[in-house]
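Okay, so here's just one chain, in structure tokens, the form predicted alone.
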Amino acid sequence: MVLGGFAGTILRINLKNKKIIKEPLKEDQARKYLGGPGLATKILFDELKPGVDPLGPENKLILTAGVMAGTLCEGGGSWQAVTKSPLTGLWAAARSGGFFGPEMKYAGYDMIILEGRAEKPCYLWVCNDLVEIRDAGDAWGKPVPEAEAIIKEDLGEYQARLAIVGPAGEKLVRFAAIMNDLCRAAGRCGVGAVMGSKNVKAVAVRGTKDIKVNDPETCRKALIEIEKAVRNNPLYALYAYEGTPAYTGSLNAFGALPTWHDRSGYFDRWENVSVEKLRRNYLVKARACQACSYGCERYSEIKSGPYRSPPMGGPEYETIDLMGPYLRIDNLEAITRASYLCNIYGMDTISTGYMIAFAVECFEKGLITLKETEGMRLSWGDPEVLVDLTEKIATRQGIGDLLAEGVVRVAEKLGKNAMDLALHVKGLEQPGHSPRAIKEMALQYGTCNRGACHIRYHWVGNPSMFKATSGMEAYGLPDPSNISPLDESKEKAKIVVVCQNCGNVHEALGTCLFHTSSPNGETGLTIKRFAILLSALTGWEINDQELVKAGERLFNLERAFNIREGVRRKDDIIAKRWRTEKLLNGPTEGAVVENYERMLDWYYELRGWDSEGVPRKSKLLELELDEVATHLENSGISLKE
């Protein structure tokens, strides 16, 4: 018997010796992990062995849609990609929404495992029963958009939706993205080259099947419960009329903004890179995931010009901040073409923008010379180098070849100084929020388990910036009434232990974040309301405690991972220039992480771990968590009481 919400199948994929096995799903497992991503990260932690290479044969890569996804839950066209990042070497997980992740859990299959490597390029072809594995043919090597037409035209099915990489994933950027739905992107750790290493150019999927429904009436209800509250939310408006280009404005008023590589918060022109600007001369139209009614992605098109780009999702809040005010640029028709280049090759936005500052102030230092970059002046403020290097890293050509490795390994090559100007945690590079405005952003930063992170699992400035508590009020969130973004008090700990909590929930089931915020727990989608529909669909009468301890115990899990990896405090540790430069200008001119250190212990405290980062048993055994504190002591690590 089916399990309610859930497809019932995991479909295993070796792509050496082409052997295809579907697994059932087990209930106690998908309870206890929730499913997709926490299933997923139990999954790799139980078949890779330490220190296994992120982009050898040895590595797996798990595609996963929650319990929510194909539902008509609000948000609930996630996805994600579970692997080792070969840009940090840790535990990583990059979500996506669009349509792939349903049309997978309607083909039958809750997660696609992919193992060993295949001989030559090919695609994956899962139509309900029927899985091949399928030359490649002309479509490796191509452009996503170029190639998906090319696999479509060979299936005959053009319904079918593709989790595909461009020619980044093929080269193994080590920050490629895995794209769906042409512009809608599995974006940071470098899941794409992953992906690319196996010699996978895309996995094509059509389903017909259903999804099965323990309680229909009550699942109904709770439907239309979640739409009404979504509905409610006052950051719909924001979504559905201005989409993320919106934070561009708000952030920088805060100070928050970061650019110049972040030496500020603030940007002076931030008026020329604004969502007004976009909606009123490039905008073509918003666009949806499945079971969406915020509708937040901006399609966008230059019609002329030298950055002339085809419509194209794009770009988005994080794409503007680092690929504009962080390098200083203030034109936004190249922001839109690096973003449409990053969509057709394939390749996080935010990483590659960030390796273009990072460049620029190596060049300005003398860290990287004309000769490196054949001739090239790498200045801020110009357009025409963050064009020119984005597609020199997503094509390794010239610089692009040594930028393309990711920050820590370029910062090594380099020598000298070049470590210190590095802005990254665990070898993620910083997106674009300020950890020095918001000093719960850096511990978060810091703690986050795929690195420097500000979105995985939940925004953790709500509460302090925004006053917004989503409703985590019964979780332990400290009143923000009074509690300020400089804060650097205990308090932010709370906040960021509680965020981490409480957002692995909505990411194991599988629907979006921007759901989840909202100023309480009347309107958005709240922990309680996710308890309610997942009990309807699956039986189980899971209330919301039992979800956020699930929360609890996934976080702990993929510190488990790490831990294994070598990870301890060190690899915490925030970047230099945070702890020690303050900000140029700006309402938060002065500001500085000064109280870094004490914060993380608080946060490990709080989190039942020691002083080195470790869980401590009891904490493991109190999440269920034996096996795993069995693992590691027999690894080898001592795990105090």
Second form
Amino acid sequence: MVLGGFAGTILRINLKNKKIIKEPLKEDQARKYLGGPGLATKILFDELKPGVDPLGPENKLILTAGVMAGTLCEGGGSWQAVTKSPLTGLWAAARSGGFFGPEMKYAGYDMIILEGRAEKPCYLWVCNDLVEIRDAGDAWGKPVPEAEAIIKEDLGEYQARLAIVGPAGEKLVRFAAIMNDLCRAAGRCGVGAVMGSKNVKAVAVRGTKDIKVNDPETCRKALIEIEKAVRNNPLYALYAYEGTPAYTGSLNAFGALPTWHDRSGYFDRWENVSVEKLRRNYLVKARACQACSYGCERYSEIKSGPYRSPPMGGPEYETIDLMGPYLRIDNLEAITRASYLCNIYGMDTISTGYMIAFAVECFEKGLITLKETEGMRLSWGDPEVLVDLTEKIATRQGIGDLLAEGVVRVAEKLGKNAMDLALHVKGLEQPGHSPRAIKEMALQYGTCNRGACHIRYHWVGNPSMFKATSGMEAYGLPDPSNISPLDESKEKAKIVVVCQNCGNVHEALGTCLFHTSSPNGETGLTIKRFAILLSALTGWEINDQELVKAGERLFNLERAFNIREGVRRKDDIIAKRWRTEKLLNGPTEGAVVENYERMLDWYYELRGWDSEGVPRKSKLLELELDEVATHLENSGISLKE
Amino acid sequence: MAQKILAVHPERCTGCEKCVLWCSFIKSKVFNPARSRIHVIRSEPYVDIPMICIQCGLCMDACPIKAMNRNPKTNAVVIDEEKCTSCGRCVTACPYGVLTLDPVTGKAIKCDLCGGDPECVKHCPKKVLYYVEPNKAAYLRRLMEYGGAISIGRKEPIGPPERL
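Mind giving me the form predicted in complex with its partner chain, seeing as the form predicted alone was just shown?
First the chain shown before, then all remaining chains and molecules of the complex.
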């Protein structure tokens, strides 16, 4: 039997002593944790001691692609960076698209584990069996596009695909991203800072090996069915013709577009940042990640004016919101310019936009003064502030040096009541979905293992707002048609649990979530279709229930990692503003998360966790996480039965 | 009726490489772009172009052992893998770089139009590739040059935005 789908080898590179080890992928482990990203979490749990410094040499950075990456499965261009986050100090995984993940698998590796720290700035060259640690030379310190050109020139291999950090990653900006294909970013949680801390500028890969298929005929049929389903998905038109910026209008109409540092869910000048405006004036091309029918990536160009920026991917919806309405800015040119700067410096646009909004509010409240800003007035709706601060954060100049530390560290440093203004969970800044307008989003922010995140694991904003089920009824998702987004019922806890379990399946298998969201179960990439394709690729007989179970297992494993780092109920509580202040205007005016603690109780109960949020022993055993349970008990954490 | 040809509208290409992967999957039963008979150039700032074999036959003339023949039904130049000695002269002759040596078997590989039903065309999500009679291809090209994004067999516009 051929174990298809997987590349079959794990590459381990110790940067300190330059030791390179190739380990075979264990099939039973791959099946238990659904391959790449899931297995990376297990490796991190096993090999990282609790409390290690995320930016120290003891931390490990794992670049990994799932079993579907590099195959024809829709959205199979995905790869993930799994590590301990310098922003949250907890488990983190950041997903990116493009072509890097597939190329890594064509080179023969399911994951590349980076250990230790290199003495001098270097980059890695992985070409089939050849693995080299090379001097970064002139590439160090350069913005992403320039550095990528220098490295490709140095290698003489223009077909190489690079995962690369920009100056922000080198300067350890705590929300730096790892970029690939110039404008695809593994953005959240500061994975770029981890790579920078290891003195690694880039990982360049090139491969000409096969990804084998166990049963080609069944695989072909499954792929055709998936392709058909994806193209019949009602969301196809949205992603193919408009891309994610289309959400600006729809979320605003709903009153769920975080505006003015999330004081409101509605932006009155939204038309100036709408997808129509972007498309008519600045869009130059739509591009796709590997094996994707949608092609949602938007290339924009500002040809002239103060915010001139060359053609580059973006801005995406999250960028537009966090750098636009969130700051009360309606200048799309400035937003595009800031997005461009984030791309070339390698930074997360969500956290960057958030930090600027936080700075403006602190300035307004007198917590930051003109002395700290070197005479710059920070005010709402000023595009100059956005572009200027983005550049300052990336290069850590002036006030940027402070803001680059992430919201929690900045708030601690500013003292007084700054922490009350910080909208984050576990240290990760808020993305562009209002938790007060969509209550399951509040619970998702609170319980997601990497902090306030809207996207891991499923599009949790979907079910009650868009009345979409994405085929998850079979795994316990309540019928959303009668549930209002503003409800704070037990159903909401159920929605979050099911979405997180199901969402972990496609994250671990290595596909994009845009194909899995769909208004009904008949279209798009459902868990059932995943199961058929996975069985055909690998030769395992695996069904959808087993996949969802594995998704739950992974979620609990991630939680166990965080529990070991000290996460308890107190860390699952969302920011004060969301629980106490009412939304100002728009359709959701007056909304506030009132019963958050009760929803959290229901959530813990459904998860099989105790009242402190620690998984019960029976739950861990049910999920075959015996060794994890033993490990936790040995580290002095008492598990309830 | 004139023989159909494979043609492209590169303006619409998003660079998803579905054609590349389907080609390697159908021909070699694996996923490996290096074993594909079609290639996509991805270049910055935003260039995506599928490179196809136009069946010109220069490789056929270059082959020292006459291991290539034209299929009378499809007009495609087809390699006899049994005879191929992996000398690589056909690769040198190909002006488009779409004829390569398979990294696994070492034999020359090139597009054979899948016997008259090209897989790449069937799976292209943006209708970049099409397999039609020459005059129909010329007509579509004129439309493309004139009116930007048009659709073939679909009602809604596909691919590039209205401005292109």
